[in-house]
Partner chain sequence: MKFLFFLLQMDRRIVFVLVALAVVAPLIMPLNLPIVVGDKVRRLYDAIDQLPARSRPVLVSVDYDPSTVPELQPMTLAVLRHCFSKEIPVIVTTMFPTGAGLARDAMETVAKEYPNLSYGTDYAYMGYKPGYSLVILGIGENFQATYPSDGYGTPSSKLPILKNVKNYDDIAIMVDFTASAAYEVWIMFAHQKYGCKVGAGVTAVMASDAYPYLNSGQLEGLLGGLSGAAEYEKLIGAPGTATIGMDAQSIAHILIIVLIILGNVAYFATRRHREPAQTATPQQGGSA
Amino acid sequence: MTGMELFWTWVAAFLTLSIYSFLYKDNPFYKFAEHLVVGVSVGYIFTINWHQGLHPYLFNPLAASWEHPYNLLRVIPLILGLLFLLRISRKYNWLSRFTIALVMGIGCGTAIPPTIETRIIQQTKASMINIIDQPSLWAGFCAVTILVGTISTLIYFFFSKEHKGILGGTARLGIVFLMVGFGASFGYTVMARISLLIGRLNFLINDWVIGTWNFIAG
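Using the sequence just given, produce the structure of the chain by itself, in the form predicted alone.
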């Protein structure tokens, strides 16, 4: 490890400990690290948008509009984008609604079809399993579980009739499947966070403490 690598390792360790210091209480070190993350993120996003968006797809074509006059049409999205800045004006902030409505309309139009395909159609297809022709007894049991869980969960959200009798029992079974699903999702989230914690602890012990000791001893 070189001296410069050791320096940046200490910087990373300081920022890591500053973030974890919030576990004790809110303090200036945590605020500094938090503001640094936000500032770097905004700068990074702006740089990416400039080099991969505005520069190649807006300003370069407009600069070459004398060769390709149809590039002047790109002035329209430029104006719509500038209208976003009018949100800070009390008098003219209503003009930004045109851009917001356009973005929301395009976003919904592009997001709704794949969402329906992945979260409704594909999920419906996945629940349509041939229970009889399964390769093993366990596979058949899993297929039955998926079928029962899907039906009971859907019945739980059927509010047109009071949940009594068979309907009520099936709805309560749906609650069990919902709780299992929520618990699995929460457990997966906790495992992901623990994995991040293990990674940072591994960095602090191996790269920072042991790396600094080796640099001093070597």
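Positions refer to the first chain, counted from 1. So that the term is clear: the rigid core is the largest set of C-alpha atoms that superpose within 1.5 Å between two forms. Note that the coordinates shown come from a computational prediction; the quantities given were computed from them, not determined experimentally. First, how it differs from the form predicted together with its partner chain.
Core-superposed comparison between these two forms: CA of Phe141 displaced by less than 2 Å. Positional change of Ile48 between these two forms reaches 2 Å or more at the C-alpha, relative to the superposed core. Core-superposed comparison between these two forms: the Cα of His35 travels less than 2 Å.
Given the form predicted alone above, what does the protein look like in the form predicted together with its partner chain?
Single chain only below; no partners, no other molecules.
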């Protein structure tokens, strides 16, 4: 580890500890680190978009439009993009609606058909059982569980009839499946948060403490 690497490791360690100090209580170190993260993130995202977005796909082609007149078409998205900025003007903010309408139109047009196909049709197909094709008894049990779970959960969200009798019983079964789903999500969330803690503590122990020790020891 070089001296400069050690310096930045100490900066990272200081910021990590500043953020974790919030666990004790709110304090200026936490506030400083929090604001730094927001500022650096915005600056970083802007810079990346400038160098890897606007420059190669807008400014450079426009600059070369003498040789490739077709590139002048890029003025259209440039104007539409600039209209977005008029949101800050009280007088002309209505002009930004053209861009918003275009983005929404393209977004809906491209997203709705594949969304229906991906999230509804394919998922409905996957919920249907073909007992003959199941490779094992366990796979068959899983397939039946998915079918029963899907139907009972959907019935729980059916509000056009009072949940009584068979409908009520099936809806209660749906609640059980929902609870199992929430439990799985909670378990995974705990795992995710612990993973992040492991990542930071691993950094503090190995990179910061041991790294500094090794640097001093030569």
